[in-house]
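Presented as C-alpha cells, the chain that follows is alone, the form predicted alone.
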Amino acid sequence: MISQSVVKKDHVEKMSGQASYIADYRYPDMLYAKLVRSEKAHARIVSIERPKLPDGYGIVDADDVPKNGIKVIKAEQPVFAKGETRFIGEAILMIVGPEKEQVERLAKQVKVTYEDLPAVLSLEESITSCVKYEFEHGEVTEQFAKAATVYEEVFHTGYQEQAYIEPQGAIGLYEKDKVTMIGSLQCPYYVKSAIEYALEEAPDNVQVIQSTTGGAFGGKEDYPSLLGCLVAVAAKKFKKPVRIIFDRREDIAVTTKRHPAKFVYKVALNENNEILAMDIDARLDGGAYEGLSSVVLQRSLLALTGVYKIPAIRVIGQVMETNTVPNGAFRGFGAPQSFFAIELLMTHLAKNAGMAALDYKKKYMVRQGDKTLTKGEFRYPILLPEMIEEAEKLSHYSEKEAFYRNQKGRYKKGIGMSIFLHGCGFTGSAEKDHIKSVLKMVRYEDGTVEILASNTDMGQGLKTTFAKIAAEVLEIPLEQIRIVNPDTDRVPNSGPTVASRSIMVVGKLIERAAKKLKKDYKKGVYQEVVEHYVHTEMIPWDINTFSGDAYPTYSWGINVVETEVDTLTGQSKLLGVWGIFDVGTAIDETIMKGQMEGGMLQGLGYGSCEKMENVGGVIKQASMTDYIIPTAKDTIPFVTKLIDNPYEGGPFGAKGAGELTIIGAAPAYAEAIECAMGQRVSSIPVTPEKILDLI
C-alpha cells in the first residue's frame, strides 16, 4: 500500500498561493543588495572608484569578511574577490540600501580598473587540473599489446543550466549576536557551516532556515553557501535585514552549471571485435574554482563503463581549471556526461562489428555477483534482461531499429535505446565518515507526530514521501504527521538533499524511528526518538586506488526514444519516449511518475536543444529566450513503467530515484538521430544545426 498515491503534503499551500518563497518575505527596515561583478576573466584589480553614497546606503567587500572563503569542500573561492578576479561575474563588492532601484543605480556607478592577466577560456586550452584521479584494474598494458585492433573515439558534452523556476535568493538577519539566513536552498547545514567559517562564528550563533524552494536540480546545493555568506556579513555589518535575489539573466550568467566534459576512449579489441580493455582519459571543465568538482568527477569516473563488464580498465580523470563561471552540482552529478559517452561508444563498436547495438551491449551487461568497475560487488538482483524485454514490448525497439536503416526521402525516422544505472547515496564512505546523519521524531501529547530532518522539499515531494513512511509504520492517518521546512535551530543534521540519498538513507532512519515510537507508545505523553545512521559494511572504499564498494546498491533504467528528422531543416520531433525504471519500491507512484517524466524531459533537453556556449568567458545564452529548454509543446506523452525490485536497506524496499531518471534520455536521443541519419554522433546537444552538419 505504500506506493498508492496521496495528495501531496504541500499541495494546498502551493495551489492556493499561501506558500512563502524568498521573494515573499518582508521585514521592517529591510535593505536590498546588488553585487558589483568582475568584467574580466582574469585580471588584477588596480583600483576601485566608489560613488558617493546617500545616507542609509553602504558597501560590503572582502575587508568585512573575517575569513574570506566559501567553505564547500575546500574554502578556495573567496566571498569577494580581493586583488585578483578569476572569472567574469565574480563578486567584487556589494552595495546595500533601503531602495532597490537606487542600490542598482549605485552599483552601476562603481568603476573598477583592471590589469589583464592571461586567461584560459575553454576545456581544450586548459593544461592545469585542480583535481586528478588515476586508477587501473586488470592487465591493461598486456591486453593492448595483444589486441588485433585499437579503436579510439572522442566524446564531448556541453553545459546544462538547471533552469529552476525560482532564481537564487537569500535574506540575512542579525539580532542579539546571532546571524540567521533564510533562503531558497537544498542543504541547510552546508550553508550554516559556510557562514560559521566565513564569519568565524560559533555554531550557536548561526541559524539557517529553508524558505519554500521553487526547484533546484543541484543548483541550490553549493551556490547558496555564497549567498548565505553575503547576506550574513551584510546583516551583521548594518544590523538590519538584508535581501538579495537574482534576476534570471544574472542567475544564468554567474551560477554553477553542469560541467562540460571531454572523454577519450581507447578500446583494445581482439580479432572477433570483443573488448579486451579500455584506456580512458576523462576531463571536466571545473571553471575558476574547484567547488564540488572533485566529487562530481568521482561519480563521472564511476560511470565510465556504464552497465558493462570490461575485463581491464585504466582511467585518468581530471577537473581542468578555466577562467570561466565555476561549475558544480546538477542532477546526475557527472554521470549523464559519462553515460552519453559509453552508450554511444558501445553502439559504435557494435556497428564496427556488424552487430545490432543491443545485441552487442547484452554481451557485456553486468549480472548479480559481478565485480563493479572498482572491484566492489553487485550484490543485489539486476533485472536488466526483464527491463529490456519490457522496453521491447512497449516500443518495438529492435524491429524499428532494423526497419529504419537505409531510409530515403526528406523525413527519416530513428530509434535509440540506452541502458544505465545510478549508485544510490554518497560515493564511498562519505555517509559514514562525513555526513553521519541524525534524525529526530517526536510524538506530541495530542498524538501528532513530527519528523525533524534537515532534508528539503524543493518540488520533488519529499515532505509527502517522508510522511508516508512514518504514517505507514505508525498506522496513523497521514494528516497526523507534521513536517515543515527545516530550521537548523530545530532539526538535527540528517545530511543534504543530494545524491539520491533522502529516501533510501534518511527514509530508513524515519522507518526505524517510527518503529521505536510505535513499540514504546504512551498515549497523551510527549515522546522523542533519535536515530543515527548505521553503515552497511561491505568492501571498504579506498579513494586513493578507486577500489571497493562505491555504493551500497544501484538503481537501473532503460530509455527508448523514437524521432523523425526533417533533413531539409534539421528539425526533429519526438514520436515516442519510453522509460523502464528499477527504483526498488516506489514510495508514491504519482510522485515517482513526476520524477520519471520530468527527468527524461530534462535529459532530452540536454541531448537536443539546451545549447550553452562560453564565448570569451561570458555565457552567451544568458536568458530563457536564448537558452532553450523543452516545454510542454515540445514533448509528447511518455510511457513509463516501474519494475518492482525491493532493496533491504531502504524503507519498504525503496532505492534512490531522482537522479536516475535524467541519465538515459540524452544517449537514447543521440542514438535515435544516428539511426535516422546513418551518421555517428559524438557530442551533445544534437541541435538542428548539428543535424544539418551530419547531412
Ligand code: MTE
Given for the second form:
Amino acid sequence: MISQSVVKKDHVEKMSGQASYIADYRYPDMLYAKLVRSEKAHARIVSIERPKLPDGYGIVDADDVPKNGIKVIKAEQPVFAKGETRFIGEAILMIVGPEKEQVERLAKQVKVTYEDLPAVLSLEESITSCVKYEFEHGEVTEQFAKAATVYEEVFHTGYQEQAYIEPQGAIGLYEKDKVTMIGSLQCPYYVKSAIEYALEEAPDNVQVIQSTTGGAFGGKEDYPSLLGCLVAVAAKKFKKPVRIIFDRREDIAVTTKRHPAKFVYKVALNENNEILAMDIDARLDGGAYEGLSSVVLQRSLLALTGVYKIPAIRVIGQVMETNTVPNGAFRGFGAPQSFFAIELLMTHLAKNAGMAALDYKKKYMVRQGDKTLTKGEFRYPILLPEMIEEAEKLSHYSEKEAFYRNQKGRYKKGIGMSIFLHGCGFTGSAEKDHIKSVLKMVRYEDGTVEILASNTDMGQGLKTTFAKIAAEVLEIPLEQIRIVNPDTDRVPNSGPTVASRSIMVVGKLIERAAKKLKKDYKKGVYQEVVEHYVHTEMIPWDINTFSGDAYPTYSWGINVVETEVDTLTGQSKLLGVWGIFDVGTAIDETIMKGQMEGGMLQGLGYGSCEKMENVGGVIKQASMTDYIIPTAKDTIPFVTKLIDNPYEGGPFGAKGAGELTIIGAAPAYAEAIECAMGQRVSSIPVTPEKILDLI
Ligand code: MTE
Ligand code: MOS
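Got the form predicted alone; any chance of the form predicted in complex with the named molecule too?
Now the complete complex, all chains and molecules, led by this one.
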C-alpha cells in the first residue's frame, strides 16, 4: 500500500507560487554582494587596486575571515584567495552594498595585478595527485603471466553540469551575536559547521535554514558551504542582511561539476577469451582544490568492475590536481564514469570473443552470496536475471541487436543495454563513525505529528516520502504529518541529503520513531521521540586496503536505449528507452517514476549532448545556450518498471533510489550508437560531431 502515490506534500505551495526560493527573501536593509574573481589559472596576486567606494558600500576579503578555509572534508580551499590564485573564477574579494547594479559596477573597477605561475590545465597534463588509493585482490601478477592475450583499452568521460533550475544563492543575517544563513542547499549541518569553522563561532551562534530548493543533484552538497561563509562573514562585518545569488553564467563557470575521468583497463584473458584479471588505472580531474574528490573517487573505484565478478583485480585510483574549477558531487558520485567504462569494456570483450554482449556479461554477473570486488558480500537477493528477462520482453533487445548488425543506407538503427548497481548510502563506515544520525518526532496536543530531520527536499520528493512512512506506521492521514524546510535551530542532525541515503537511513529512523510514538500514544498530550542511528554489523570496511563491505546493500538497474542515426548529419534520434529498477520497495510510485525518467534523461544528456570543455582554465560552455541539456523536445516517453525486492534494513523495504537512475543511460546510449555504426565508442558524450568522426 505504501507505494501507492499521493499528492506531494509541497504540491500546493509549489504550484501556487507560494514556496519561497532564496531570491524571494527580502529584507528592508539588505545588501547585495558581488565577487571579484581571479582571471588567472595560477598566479601570484601582486597588487589589488580598489575603487573609491560610495557611502554604504564595503569590501570583504581574506583579512575579514578569522580562519580562511572552507571546511568540507579538509579545509584547504580558502574562502577568499590570498597571495595566490589557483583557478580562473576563484574568489579574491567581495563588494557589498545596497544597490545591485552599483555593486556590480564597482566589482568591475577592481584591478588585480598578477604574476603568472605555471598552470596545469588538463587531466592529461597533470602529474600530481591529491588523493591516491591502491589495492589488489587476487593473484593479478600470476594471472597476467598466464594470460593468452592482454586486452587494453582507454576510456574518457567528460564534465557534467548539474543544471539545477535554480542557481546557487544564499542570504546571511546577523542579529544579537548570531549569524544565520538561509540558502538553496542540500546539507544544513555541513554549512553550519563550515561557518563555525571559518568565523570561529560557537555552535550556538550559527544557524542554517534551507530555502525551498530548485534542484541540486549534488551541486548543492558542498558549494553552499562556500556561499555560507561568504554571506556570514559579510553579514557579521556590516551587521546587515547580505545576499548573494549567482546568475547562470557565473554558476556554470565557477561551481563544482562532475569530474572528467580517464580509465586505462588492462585485461588478462585465457585462450577462450575468459577474463583472468584486470589491472585498472583510474584518474579523476579534481580541479584546483580537493573538496569531496576523495569520496567521489572511492565510489568510482568501487564501480570499476560493474556488476561483474572478476577473479583478480589491481587498481590505482587518483584524483589529479589541475588549475581548473574544482569538481565535486554529482548524482552517482563517480559511479556513472566507471559504469560507462566497464559496460563498454565488457561489450568490446564480447565482440573480441565473437559473442553477443549480453551473453558475455551474463557469464560474469554477480549472484547473491558472491564476494564484492573488495571482499565484502552480496548478502541480499540479486534479481538481475529476472530484470533482464523483463527488459527483453519490453524492448526485444537481443532480437534487435542481432538484426541491426548489417544495415545499409543513410539511416541506421542501434540498440544498447547496460546493467548496473548503486551502493546504498555512504561508502564504508561514515554513517557509523561520522554522521551518527539523530531524528526527532513530535506529537502535538492536537494530534499533529512533526518530523524533525535535517534532510532536504530538492525535488526528489523527500517531504512526501518521509511523511508517508510516518503516516503509514502511525495509521493517521498524511495531512496530519508536518514537515517543513529544516532549520538547524529546530532539527537535530540527521545527516546530509546525499548518497541516496535519506529514505534508507533516515526513513528507517522515522519508521522506528513512529512505532514508538504509536505504542506510547497518550491522547491530547505533547510527546517527543528521539531516535539514533543503529549500525548493522558488516565485514568491517578498511579504506587502506579497500576491503570489507563498502555498502550495506545495493540497488540495481537495467537500461535499454534504441536510436536511429542519420549517417549524413551525425544526428541521432531516440526510438525507445527502457528502465527496469530494483530499489527495494518504492515509497511512492509516481515520485519514483519521476526519479527514473529524470535520472535516465539526465544520463542520456551525459552520454550524448552535454559537452563541456575547459580551454586554458575557462569553461567554454557557460550558458544554457552553449551547454546543451536534453529538453522535452529531445525526449520520448520512457518505459519504466519497478521490481519489488524489499530490503530488511530500510523502511518498508526501501533502498537508495535517487542516484541509481542516472547511471545506466550513458553506457546504453553509447552501445546503441556502436550497434548502429558497427564501430567502437570509448568516450562520452557521443555528440553528432563524434558520430561523424566515426563515419
Ligand atoms: N531529484 C531531483 N528532482 N532533484 C535533485 O536535486 N538529486 C539527486 C537525487 N534525485 C536530485 C534528485 C541526488 S544527487 C541524490 S544524492 C538524491 O536525490 C538524494 O535524495 P535522497 O537522499 O532523498 O534519496
Ligand atoms: Mo548526491 S551526488 O549524493 O548529492
